[in-house]
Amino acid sequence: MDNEIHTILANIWFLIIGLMLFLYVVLDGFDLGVGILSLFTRNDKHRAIMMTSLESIWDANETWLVLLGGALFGAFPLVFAITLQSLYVPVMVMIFALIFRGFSFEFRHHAKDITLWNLGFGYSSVLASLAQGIAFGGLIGGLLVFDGNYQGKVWGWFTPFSLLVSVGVVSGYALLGATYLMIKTEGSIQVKCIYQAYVAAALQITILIAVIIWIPRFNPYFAARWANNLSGPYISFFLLLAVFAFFMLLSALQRRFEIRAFFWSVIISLAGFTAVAIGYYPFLIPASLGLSQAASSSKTLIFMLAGIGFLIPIMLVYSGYQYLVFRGKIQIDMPME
């Protein structure tokens, strides 16, 4: 009975952490995507509009990453320890890139020459996205873990597979950023965002399909789950959902349906992530560490539910209110180049 309760609690926390990761990917994803796209414009007014669209929300979006790290540390401390031990380099690169991105964003308001800070914001957005993608690719690509300790090399996570995943993450964030900017802009900048969304979407769906087809070739467990009559149809369903969302996104872009374009770009990421999660379930560290094995004690999980369970609705309401207050198109009184 105690084991059943512990398994249920571990699964609840698996879903909560999955929700936090999804919210971070969507909210800070479009945030990072705008930073990536800022490197592709030479128009100062366009760049000013892009930056202004983030001013009231960018720091709150990153709160989900902090909450995610805290929840993972409390609910699955062994996973937290192994992840940091094995993926120390990309995690540290991501943190430093996010820090540099933050003060580049703030300092550009006070600098006489903002060129350096604009470039700093853009390139640190790219670097943070690449680091997140490589860390995620290294994790699902397989870490050499034995008896709860990472046994691989310092650069063991750096593989062609993790590089492909990192490019997929950058393209996914660029797509979220482009469709977000569609909502916040109009005129020539919106036209440019639509074109960028086409390119990013084509790249993302291609990489997503390639990654999911590639995984079973080196991971027998994922291959078995996909061939299984119970879990296989779900993996296929979410892969097909991602393809369906891609075509719905193309339709929305063609008709300039702003909200729908952002919605379908979110669905592509969600469907791809869910297909991978089902393929590896119940492992948190693929083929090494399962949910129940990695979870904290039942008392800890229950205690955390009382705190986090109270905090998540507050953050959701706060974020929703923030987007409601700052809704609408960005208008800047500045001559067009």
Given for the second form:
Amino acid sequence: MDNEIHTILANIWFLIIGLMLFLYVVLDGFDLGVGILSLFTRNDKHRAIMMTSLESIWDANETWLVLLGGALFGAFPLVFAITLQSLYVPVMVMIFALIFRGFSFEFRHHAKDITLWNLGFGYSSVLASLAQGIAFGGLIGGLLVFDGNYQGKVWGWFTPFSLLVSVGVVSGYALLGATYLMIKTEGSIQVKCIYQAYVAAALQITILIAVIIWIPRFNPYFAARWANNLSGPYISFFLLLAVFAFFMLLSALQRRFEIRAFFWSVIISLAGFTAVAIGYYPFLIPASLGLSQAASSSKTLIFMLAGIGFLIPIMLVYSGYQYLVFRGKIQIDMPME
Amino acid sequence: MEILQDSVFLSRLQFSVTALFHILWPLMTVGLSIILVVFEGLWLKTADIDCYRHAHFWAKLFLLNFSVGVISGLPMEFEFGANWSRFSIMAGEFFGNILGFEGAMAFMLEAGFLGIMLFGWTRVPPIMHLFATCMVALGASLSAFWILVANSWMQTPDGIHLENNRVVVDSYFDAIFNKNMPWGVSHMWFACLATSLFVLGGLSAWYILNKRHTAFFLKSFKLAFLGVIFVVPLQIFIGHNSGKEVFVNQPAKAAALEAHWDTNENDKGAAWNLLTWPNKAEQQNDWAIAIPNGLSWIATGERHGQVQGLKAFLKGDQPPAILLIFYSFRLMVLIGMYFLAVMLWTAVAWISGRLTVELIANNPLLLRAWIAAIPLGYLASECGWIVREVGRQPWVIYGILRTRDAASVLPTSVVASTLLAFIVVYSILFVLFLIFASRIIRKGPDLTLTP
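Starting from the form predicted on its own shown above, please give the structure in the form predicted in complex with the partner chain.
Below, the chain from earlier opens the complete complex, with every other chain and molecule after it.
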């Protein structure tokens, strides 16, 4: 009985953390994506519009990462510790990139020559996305864990597989950024975003399929889950959903349906990620650390549920309110710098 | 340097670099956000347009400060897992839980209303804007609360037991309201207020001294002073009591911050070292200027009260760097006394009617005393954290987990690289902040601004 409750609680926290990760990937994903795309514009007015579209929200978007870290730390301390320790290098690279990105963004207002700051913002966005992708690739590529300790090398995450995943993450973020900008812009800059969305989406869906076909070749557990009659159909379903979302996106782009384009971009990432998660379930650190085994005690999970779980709807309401206040196309006829 | 070959030592150094740098920014985020609430509330209540302009002007500095706070705070959460994985595994159940609370209750609240507070003036009604400012301030203070809960639990780890070398919580109430927590939380919160008030008052004094917008800045100067009257005496009271708490619960730390080696005998009081040169190798002070019975008075309130000396602990259980702890503590106390003196001096000036637009410039020394106070709150807070954290050594969780056993197993070269990167990046960040903040300050407020 106690064990059952513990398993249920561990699964609830697995879902909550999944939700936080999803919100982070979508929200900071488009945020980082706008940063990536800012490298591809030479037009100062366009750039000003792109930056303004992030001004009131970038901090809130990045905060989901902090919340994700805290929740993982409390609910699955082993996973938190082992993942961060074994992915030390990409995590630190991501942190430094986010530091650079944050201060390039905030300090550029006060700078006399902003070219350097703009480049800093763009490149640190790329670097942060690459580092997140490579860390995620390293994680699903498999970490050598034995008896609750990381046994691998400090560069163990650096493989062709994780590199591919990281390019996939960068293109996914770029797609989210492009479709977010479609909502916030009009005219020539919007046309450019649509074109960029086509390229990013094509790249992302190709890599997504390649990654999911690649995993069973080195991970027999994933292969077995896919072949299995219980879980297999779900993996295939979400993979197909990703492909379907890709075609829906193409049609939305063609017809300039702004909200729909963003929606289907989100679905591509969500479906791809869910397919991977089902393939690994119930392992949090693939093939070595299971859900219940890694979770904190039931008492802590319940206490955290009371403190964090019930706040999530409230957080979503006021975060949504902030988006509502700043809705609409960006206008920059007002003095910018 | 053999010690630089030690990855645990490098991780410690990295954590102290990131923590000492990070703490500079929340001081103002917490304090200034409350000051912004006051200005905005005063504007709505009195319709004084200057309060509206004050709110806008200080918000610029707030944003710059806030950004550095956010980006320098991010690494710390991840360092727990990356550099201190054994600590995280052992204590995550409570410590991680509290950090999660901080994220959900404090950071999200702050971030969720920050955009409206900074850029939403024309988009929401004034009362909604005030609400947003209040939520930012509440979020900042809640974040200080939860962080100090987590840190004070590392000082006095109550409400838990160990199972398979992992922390299991018996009572959340005891763990959250641990013995050190009331003092830790209040001392830090008041440090934020005091630092921010002296920055507000000091910068206002600078404008007045330079004859820029005297009437405008006299308002903020007086507001700062009114805050200081409450905050400084209370902070000194809290500081004194939190010191007494340390004597009860962390006697080795207390003995280190007073460089007190020998436990006094029953019929003799312990002397209080005003200045000294502690020598850990010899387990004594090379020289000392001391007040007889002083330490017994301070720690126990009695002339002959017994105070445990450092020698009561094994050498391996004594904090390192006693010289650093001893003088950091003294510097912090000295700054508190300076604040008190400036407060009294200003009170006298106000009572004798010299704090008016016409007369205030005739008192340049008083204004300079306030300007000099601008960096002192920061310095005192840094000293306080050094005393608190170095004094807890060699433990990371006092009496339960030694720092040495808390670290991740990482190659020295990797930790050395990230440590170096933090030092370089943070130095650049610090200099840039100073450059841009001074640009905002030199430019001054926009006195044509209307709602």
